[in-house]
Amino acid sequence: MSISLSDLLKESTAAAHEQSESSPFVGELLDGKLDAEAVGALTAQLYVVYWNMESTAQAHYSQNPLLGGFLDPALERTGALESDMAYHHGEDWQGKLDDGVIPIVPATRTYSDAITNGHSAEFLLANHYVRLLGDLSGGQIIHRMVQRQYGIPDAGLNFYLFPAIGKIKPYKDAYRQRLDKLDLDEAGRKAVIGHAQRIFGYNGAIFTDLYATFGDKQRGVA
């Protein structure tokens, strides 16, 4: 019996997943060694990535047989991130973002360019898997720890809240079952897996860029 796509994705990205989780930025953020400004900066990067991912998916793949079944409105994060941006950066956050007052790190721009210029159904499916299942898993830990360490209320952490999906574990299980029922040939499976590995790299690079700023602040480097 061939191994399922969900198991292949989990196994093939395990090392990249561990590397991302052990990044200095994430470690120091969760240990309370940074500050609320770092949370706001991370929120800005997430907004740019999710706006590009969700708008591209809706514009090109809402009826796609490979991706369409995964575009559940209950999972969409752009609206939640808009609320979080207003909390962290003020009601005029969009203008600040457009004017460069809110910094977007190079790795975020690289990732976003890959989404908008190199997209395919397989690429966006891999994005959906890496980002959304991560938000439903490790994202819940980040929510609890950030709230504990920096006193940020849910009004600034909407991104990590999924009120419309019910219990998280059954939803994740059903998501993986949908993955395993996809009609993908071997080349398609390999494409999704390869994209997922790249996407972990993009996300890790964002943490590296953020740490270059906020890690230096924590160490008192100008």
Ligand code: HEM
Second form
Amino acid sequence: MSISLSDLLKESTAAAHEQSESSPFVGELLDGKLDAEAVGALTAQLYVVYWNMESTAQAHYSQNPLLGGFLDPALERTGALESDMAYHHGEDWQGKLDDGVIPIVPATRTYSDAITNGHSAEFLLANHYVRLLGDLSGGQIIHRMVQRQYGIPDAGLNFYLFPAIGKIKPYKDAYRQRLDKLDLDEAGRKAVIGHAQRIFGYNGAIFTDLYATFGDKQRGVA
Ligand code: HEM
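Same protein, the form predicted together with the ligand this time rather than the form predicted alone?
Then the entire complex follows, led off by the chain already shown.
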């Protein structure tokens, strides 16, 4: 196994990453063509995904030899997203979410079902890589641009802030080294790569569903 798992993951997901990065919702969001409501809607989708991700990992994998080492509390997003939900949707956001007043798009439900029903250590490891390395990378760019374009304070963007991990680059390097030290055979590596590619697809589908609502609204169609 010549190529390291972290390099294989980066290489094998580069095309899917490019597709997510260039999705119309992301493009218009970063160009300032959407609005704070679109940021609030994205926040709600992320809350549902991360709540499922972190509660499933805690419930079933905290001691798992493959995934356990990555479940760093400093990376957990659910708490940060709860604060952001209160900022964007009011203190009664949980009730609004439960009553369906805050729309959760079909792609978010599909992704969350894959996490809660189809989970394995390999799946959740791939998901952790796609989501958390993404948040520590492009997420930092999204934070800056969304703040600049829509004037949203950090009180509504806690999701993108990682106060407990210090410098991001050395943390990401250590994360990749931890991936490379994992005892995974060829079949295991293949499974993680396949999941990572599919998980980029789940994330891209959320952007597509959000664009169906917010893209058209901007053009005064809806
Ligand atoms: C605005 C859209 C995005 C931008 C501008 C962006 C930008 C970047 C950049 C610059 C890197 C390289 C960082 C490095 O090498 O250290 C990166 C890495 C990454 N991004 Fe994105 N990204 C975006 C969207 C996404 C999305 C939607 C996801 C997944 C849901 C994602 C997942 C990742 C992952 C997993 C990596 C780490 C790749 C690796 O080093 O193995 N990105 N992103």
